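Next up: a single chain in structure tokens, the form predicted on its own.
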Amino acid sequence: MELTVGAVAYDPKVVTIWELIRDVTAGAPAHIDYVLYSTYEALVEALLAGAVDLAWNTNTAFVRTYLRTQGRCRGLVMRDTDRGYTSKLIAPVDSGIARLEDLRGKRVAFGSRDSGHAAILPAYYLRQAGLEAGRDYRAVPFDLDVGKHGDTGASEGAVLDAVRKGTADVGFVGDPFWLRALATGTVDERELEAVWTSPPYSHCTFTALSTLSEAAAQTFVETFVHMDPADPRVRRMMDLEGLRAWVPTELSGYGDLIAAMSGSGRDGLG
């Protein structure tokens, strides 16, 4: 069975990513073959259309797609680091803020507005703690790379320097962007600190239609979660997409977003 997966091209290692996944399963029960996108919004076109059997979505991607069809989708596989993810707020060492409630009067900085980590879902936890842009906080956003869903970072990234800079009082980002800047030394922790941790949620999940046969669908799932590590070019694959095995996705990660994008009446871009 040949299933045909869509893909958001972010960086360049994602055709490296996609090649070893097509070379690894081809002689799998499902052998993918995938095709690549510029943006998110492309990619959940492709996938509602039908160009792509199944599409490798960010969690906006995921709740967009669920939202457009009334629930008539799923998610089928994800990374096992795309369970409990957070998102973290940052601020400078010994500033005081210890709860989402010290944001009032604060400039708070906000990853792209697509990027569910670092902006839908903050945005969404504040609310639930009462506080409102332009009335208890001064949002400050960093919409690069708009499209993405916050894939490259770089959103994130101009958070971190406008909380060091002081231009913004906090930030939000998400806690691998965060663990990453600790562990390569980008960030001070003499100067930034985590002073609060999100819910944990879904992130990424290959999404399919409520069209795709049961069959082919759990021949998906097999073939993903059945990857062996001790296969060389399973090892790079998933070296390279930030896991150590494939999980079948877990749903209930995505209740606060899909709460989030349609309590606000949008899709998770404006």
Given for the second form:
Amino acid sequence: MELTVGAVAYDPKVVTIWELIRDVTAGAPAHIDYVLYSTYEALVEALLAGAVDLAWNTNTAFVRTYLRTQGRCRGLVMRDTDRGYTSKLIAPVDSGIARLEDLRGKRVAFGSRDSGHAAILPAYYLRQAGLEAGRDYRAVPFDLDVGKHGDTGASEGAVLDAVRKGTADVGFVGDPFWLRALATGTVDERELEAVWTSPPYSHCTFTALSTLSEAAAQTFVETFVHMDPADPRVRRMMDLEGLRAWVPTELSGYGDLIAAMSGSGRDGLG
Amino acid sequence: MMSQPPEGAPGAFDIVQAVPDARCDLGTLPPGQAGLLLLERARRDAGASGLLEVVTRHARWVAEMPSWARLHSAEVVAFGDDQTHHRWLLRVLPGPDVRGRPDWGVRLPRRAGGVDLRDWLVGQAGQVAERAEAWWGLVPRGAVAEAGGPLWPFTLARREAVWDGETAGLLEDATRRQWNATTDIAWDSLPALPDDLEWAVCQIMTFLVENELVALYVPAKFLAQIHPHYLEPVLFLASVVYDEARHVEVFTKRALANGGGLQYSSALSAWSLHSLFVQEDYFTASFLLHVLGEGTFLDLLSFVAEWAPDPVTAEVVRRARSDEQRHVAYGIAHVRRVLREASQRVEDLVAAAEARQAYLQAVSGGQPMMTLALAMLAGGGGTPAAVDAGLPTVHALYAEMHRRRVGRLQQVGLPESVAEHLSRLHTPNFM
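So that was the form predicted on its own. Now I'd like the form predicted together with the partner chain, please.
Now the full complex is given, and it begins with the chain already shown.
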């Protein structure tokens, strides 16, 4: 069975990733081909128009599809690292900030406005805590990869820089970016610390419309979850894509983002 | 054993009897590069499906450990807190970087003279696999390989094709007997010789240099094809290559040292050596080079050492011969073992020797300069009488070469009739 997946070219390595997937699935039950788009908005439109069978979506793009179809879509497969994703609030060490409520009157740095983990969900959790941008805190946005939904990491790097340099008091990043910055020593743990962690949520997922047959959906899921990382091509793809295994999508992890993006039509800080 | 957290502590352990496979005490380090590096090692040490206990006195880890676990394929089994310590018990999931546990505490035995290669087959480093996988690549035998690396194109990747228990001893011998072609030869004692004898020595050296070059290139070619899992033959062939480099050096120096110089090279030599150079099968090439070629060279070098007109030339040749003995011993052991395990491979040896002989039959000419030089050495000079007197000794050498070649062929396990046949097919170039 041939299935075409749409994905966003947020980095040159995306071509390598998808060529590898195309190669390793050549003899698999679902042979994957791909089409690249420049933005997630274009990708979602392509999925809705039937130009691709599935979309490799960020959480923001999944929820956008969900809202556009009134729920007539499904998440099939995600990276193991997409389950239980969290956002971190980063502050200078010993800033005295420990809770979201402490951000009243502060300059708060966010990643690109369409990034689920570095902007939309953090702003949502602030609203839940009773804080509105402009009224209770000053948002310092870094809209560096709009359309890519924060995939490039460029805006998260800018958030950490702003907090380090003091042009913002605090800032939000995703936990993979934060832990990678700590592990590689690009962040000095004597300078910056995570003072708050969001509730866990789901991040990227392969998204299909309800019109995709159950048989095709099952074949797709099985092809992905059975990829063997001992195969050098699979290992390389997984390292580039940032996972150790493909797992079935945890749909329960999108509730907060659906709530954040519902009604207002906002896809970021508004 | 995990300690019991205080009564009613949040997330108190249910599992108090679990014995972790690895433990990581982060002390008072905050989450940062140092702590994350220590955690990474402990995760690997816990092994696939192993239990990892993490203890810290820094509260910041409480928020970071769930993220770390998620991003590193580990599941939090239990978490506990007391006033000062935070503890996690994590289950490490199998993954390409968590495959097995390396050895620890395996010590090599000591023998007089140091740590000997013959004793190093211990623990996982001593487990020589029947087949070496392409993805193991350069991973040292005994180390834990991370899966998903490149596939390495080593074509000699089966134990029976390359690995012998005896090679370690030969390698120790090679290391012990290394010598220096600049300082270990008493070049200052090299006497002036009559022109005829100096010419004979220079002609022989010319022949030796050319032949030793093939003995360098052929093992070098196969060395690069042997999977590094079979480390002993790789290291031994590296010693062979260096031995031959030294021979090329010392024979060239001898040809030039006394004002003679390099002399004539024959087309027969070139074709004969070319027919060795183009061999693509390690087993047959090893047989043709080490057993037949270098074996025959042992007799040639004995002859030159015996009739050398001066002690320096004799010493040069004697030292080279000592190295060659080791190469021949390796070849005999290698071919003998393969034939013991796969007797039908005799046919490959016969076919290779016959094909080589057929290839060389097309070559006209012989070794007149080399034969003359050997006769002059044995006859003690270049006069007609001396050459005439030396030739029977040269013919006796050829007969002796044949007799001893048959002996070596029988040593590798060939029946006498086959040994006779193969010895007669052998190249008049000796190598």
